[in-house]
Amino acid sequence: MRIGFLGAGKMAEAILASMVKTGLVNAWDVMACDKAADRRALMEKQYGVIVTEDAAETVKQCNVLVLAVKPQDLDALLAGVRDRFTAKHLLVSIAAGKTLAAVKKAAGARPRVVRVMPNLALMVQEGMSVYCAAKNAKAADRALVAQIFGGAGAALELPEKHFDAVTALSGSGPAFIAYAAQAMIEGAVALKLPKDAARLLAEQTLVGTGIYLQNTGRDIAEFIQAVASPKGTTAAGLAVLEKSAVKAAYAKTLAAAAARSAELSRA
């Protein structure tokens, strides 16, 4: 297996490093195609990947292709290279709001396509990306796609009607928990806590709680009032946050980006 990447910034690193790192492919069986000569000279450098601008040669030389350019510039590469696509290609494409029915407009009836919908934490091997497969997707492109990305993360496979749902919560997502932390650290800080402890304590409270939720799969409700002892300080906290509109506000925040998602895939 040859794997291509159309588009070699930093979510496609991400991919490609993960990759490489757990032994899925050897870095000599890895085509990083890019405009930007300092992107190839780094991926060559950084992880012993082939490097090449030419996409034709890529997809000539790759049966897997990872399409990880800008959402915009995605329809004109697809149309370079249209024709060279066979039945042998599966495309995996990581363009934010890009339909797989987009996708294989742009691509033809030949490929077959995974679309897939990652968010930042890739980069630091701890990503969450959902992803969904055309029609003539085979059952083995489906196990390829949650080996790859389950590399850096966790991966599930959802029917393509609830990406506008996921790109809100895990793609949108990591910003609107940063925004919450953001606002913990504040408020440490005008109670005299120094800003860079206020920091960490509030980046690890958040990795930790993390990963205990995830590693017990206690329920969360249940979780909240294991911490919150009777007249404690917990409870007095909550009761602010009870009496506030903070669900609401995030119930609301991710409606809209999930319209703002379903807009852009409209466009």
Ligand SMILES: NC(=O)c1ccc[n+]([C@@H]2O[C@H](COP(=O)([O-])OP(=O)(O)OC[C@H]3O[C@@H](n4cnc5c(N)ncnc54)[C@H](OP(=O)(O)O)[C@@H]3O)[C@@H](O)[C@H]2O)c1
Given for the second form:
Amino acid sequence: MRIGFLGAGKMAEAILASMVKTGLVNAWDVMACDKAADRRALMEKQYGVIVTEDAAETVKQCNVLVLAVKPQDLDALLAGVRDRFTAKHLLVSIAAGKTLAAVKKAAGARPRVVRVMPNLALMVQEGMSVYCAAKNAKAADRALVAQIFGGAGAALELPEKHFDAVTALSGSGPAFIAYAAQAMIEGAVALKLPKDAARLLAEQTLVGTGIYLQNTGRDIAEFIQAVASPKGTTAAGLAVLEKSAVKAAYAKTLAAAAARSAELSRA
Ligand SMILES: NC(=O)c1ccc[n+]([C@@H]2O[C@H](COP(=O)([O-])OP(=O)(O)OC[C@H]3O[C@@H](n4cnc5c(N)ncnc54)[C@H](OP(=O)(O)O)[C@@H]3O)[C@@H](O)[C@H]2O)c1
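Alongside the form predicted on its own that was just displayed, please also present the structure of the form predicted in complex with the named molecule.
Below is the entire complex, every chain and molecule, led by the chain shown above.
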């Protein structure tokens, strides 16, 4: 396999870093194509990959191509190389909001296409990536994508019809969870906890709760009840969350993000 990154920005770098770390590719089998000289220099120095600003050459040399430019740059990029795609090419698009149909329309019918929605945590190798494949994709393509993105967190295949909800939950989710953490830090500072300590406590509580739930697979409602002993401190706090309709606010938050995702996909 020769893998090319069309667009070698932050996300491409995170994917590459994980692939090198997990031994999925050798640096000399990777081409990083970017129009920005500083990105090419960084990719070459840091990872020892072949760098170029020539997208057509990348397409010629590589059979797997990760499309990692901003969504608004994707059509122009693909228009310039579409004639060079053959049936040997697998396109892995991470462009947010670009549907399989939109990528196929811009890339032509020959290449196989998989769409991936990763999230920001990919950059610390703890991403949540959801993927869906076009009809012409092979089982081996899906397996490869699962391996690439699973190496930098978790990867799950879902039908494309779920992508707006996915975008809301795991795509935008890091901001929604950070918002809750920020609110808890501000609440603790109001209780005179030093800000640095409040941040550390909130972060570690977030990480620890996530790992605990993931490792135990424990039912979340049952977990909450277990933390909240009757008439205890957690119960006192939970009563305020219930009264403040926080669950309803989160439901509306996700619905708004999903609706915006649908809107952007149609644009
Ligand atoms: N960041 C996230 O959390 C996140 C989450 C999910 C999905 N994504 C998706 O990931 C993709 C990449 O995001 P990113 O944050 O890594 O973007 P980024 O850091 O801006 O990287 C994109 C790079 O591609 C270059 N580029 C643009 N057009 C090009 C072309 N025709 N040929 C070669 N290089 C070109 C850009 O150069 P210039 O800067 O000079 O234009 C830039 O260096 C986006 O489509 C985004 O929707 C990102």
